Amino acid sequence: MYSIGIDLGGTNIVSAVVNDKYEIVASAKTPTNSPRSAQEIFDDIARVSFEAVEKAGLTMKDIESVGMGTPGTVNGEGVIEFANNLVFNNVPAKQMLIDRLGVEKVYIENDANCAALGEAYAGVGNGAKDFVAVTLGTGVGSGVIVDGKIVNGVNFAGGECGHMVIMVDGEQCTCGRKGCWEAYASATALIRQTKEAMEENPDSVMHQLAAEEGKVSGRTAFDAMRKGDIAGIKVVDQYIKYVACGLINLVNALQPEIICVGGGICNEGDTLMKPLQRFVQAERYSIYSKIQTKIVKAQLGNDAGVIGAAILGKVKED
């Protein structure tokens, strides 16, 4: 049998048919065009889902379950209580999908949790039961899997690791607190740190690199570092320490089998991952334990969300 996985994003809606080996058989997508009504958005979700099923050469009778990952907070009844970038408040997502797709087994989860599930079962996790996925993007997204199950917490808002504080009274975070890991380890934070270093170092090669690219990006400091630029080296070294601090906290708190790190910054590969692994190895509390948490690069990229959404039926029913 097959499942449908849906990734409802602020930019695009992606629907994919996934087989029992966690492989994408066919997919379809359309722009989200938010903000607009939930009715219109869910009509498009249904349309691309039917399109994906048709591309796969299947019918809805072949679909065992449907799962969807969405930004925001989703309760146990499948209601999206709040998703600010979609302007959703108390949207009955599960029922809306049942009505449109005619499938009774429908599951809704936070998108970061779906991505974690996808990596745990079909990506670098290789079926790991205790697993954390961290995404370094506009913010720091995360999903926590314990004993094969998503950690939702009492109010279904669990696993928001990006909002643990690593610097008391530190940088302002968009969540309202100060000093959150997200305010130091996100791609947004890295760009801010790069710009600050450029202001302090007018002779830095980062100015030339930013002019060539037309903007300051998450690559600017890393590219400057590779050219031997002292200011770029300092930015990268400090940024890696910030990322490592949060990872070490997660290791000490959860001791998962694997933590995978994703997001565009991970395109830096070993330049990022090797120092992170060294920091975690040196500073973890469990330094003398024979079994240690592995820190690895995420594998599935943009497919993690739809694959994880498709797996929701298996995880929720087991």
Second form
Number of protein chains: 2
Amino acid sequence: MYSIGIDLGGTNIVSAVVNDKYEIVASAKTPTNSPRSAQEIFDDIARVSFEAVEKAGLTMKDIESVGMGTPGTVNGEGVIEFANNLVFNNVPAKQMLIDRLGVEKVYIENDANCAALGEAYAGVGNGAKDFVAVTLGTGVGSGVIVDGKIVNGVNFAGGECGHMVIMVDGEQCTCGRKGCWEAYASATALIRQTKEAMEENPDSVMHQLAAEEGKVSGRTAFDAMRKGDIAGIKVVDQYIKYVACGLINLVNALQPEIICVGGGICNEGDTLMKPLQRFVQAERYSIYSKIQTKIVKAQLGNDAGVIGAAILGKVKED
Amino acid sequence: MYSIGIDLGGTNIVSAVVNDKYEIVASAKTPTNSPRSAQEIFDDIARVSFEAVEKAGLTMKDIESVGMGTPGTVNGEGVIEFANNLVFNNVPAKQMLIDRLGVEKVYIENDANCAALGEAYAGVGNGAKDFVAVTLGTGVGSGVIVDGKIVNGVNFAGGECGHMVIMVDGEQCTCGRKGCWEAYASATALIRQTKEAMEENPDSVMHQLAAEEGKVSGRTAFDAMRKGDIAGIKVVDQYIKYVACGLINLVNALQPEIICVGGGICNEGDTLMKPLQRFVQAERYSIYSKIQTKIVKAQLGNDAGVIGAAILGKVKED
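Please move on to the form predicted in complex with a further copy of the same chain, as the form predicted alone is already shown.
Every component of the complex follows; first up is the chain already shown.
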């Protein structure tokens, strides 16, 4: 059997037909062109979904269920209560998809949770029932899976682990709190930390690297470190310590089988992952346990979202 | 039907017969006298359990299941892998209880998790499926319940929310990390904060209060605050802020229906709970959600552990 996974993003809408081995059979995409009315956006979602089904050599009758990941908060009735960057307020997403696609089983979920599901079932999680996915991007996104199900909490706003404070009275976070993990461990935070170090170290090779790239990026300090630049090394060491701090917090609270770390910064590979794993090993509360949480790099990249969305039907019904 | 709940503590062993309304029908207790051999301790556990059953006017044939809460880490086979303060190492607790009580359904669980279950099912949780219990005592204990089940994690060491860092490079914690929530929000931490404030404020009424009580306690700063002592007010304000920080972290990660706060400090009642609730309301990520996590005072006190243990059979089989 087949299902459709949709990733409604701020930039693009992607729809993919996924088979029961969690493989993408065909996909189609179109720009979101937000802000637009929900009607227009959902018409485009339907259009690319029919397009993906046709590409797969199928019809909607072959589709068992449809899942969609969206930014923002989705309630139990499949209504997007609030999605800041789409300017959506109480959009009845589930019903709008049922009406347009003619498929009865439709599931809507937050996009970070879909990505977590995708990695847990079809990616690096390999079916792990207790799993956390963390994405180091503009913010620090996360999805928490306990006993095979997404932890939505009482109001479907659960899983915002990026907004756990690791530094009381620390850096201002966009959420209003001070000292959130996101304010130290996101790519945005790394860029801020890099810029601060550059100001303090006018001789650092980071200035040259940033000039060559045309901007300070999440790579600047890592590249400088590889050139032996002391200031770059310090930025990277401190950044990795911040990332590790939040990971260890999650290990101590939940002891999941796997925590996977994704986002652009993860392209650093072992340069990032090895020290993270060492920090976790040294500081976790469960030092005496024979079984330990694995800290691994995400595997599916951008596909995690659509695959996770396509799996929603399976997960929500179990 | 009836079940037995046992609380194996560092000081006392308590065994209670609990009915299907989660009420204690009869109980018996004896000193733990630790360190002793596991054989001796389990003989005493059996003795008080038979005593409790007799007091209830029942026999072991009326007992459907037995649950026990213990300090330390308990694995899936009911073996206490490690319990520091009982000097237990790989004690086959489940089998030892089956042998001594002749009841087949026996369940062993960490004591903080039992207390959480007790409050969730029979106390302030009133059956809440997503529930966190936090105890502010010598340390900060916690039990996390998701979808009606204890979050044990992959190695049965989950739920150690007291060991989530809220201050990178902060106060040394007994677990080895620096800046754990426990190092700021436990009764032990409050006493340390009170002593530090007393040193800095030789005129504070806290000196007099401590002299009258014969020691600095978790009450000293609260009592001083009630007398209008500025140093006392500052200690209490800061302490409540630390407690709130960890609670908000849990709200943002899990959005449980209820977080209950227990331990001796909670005797302060609304003096503690009202400002905690205000902090959570102001800082939680889910400011737009209609439904919000309730922050409430624990209800069952010391009974939470035995009642939770008695419920284990029901919860583990569902």
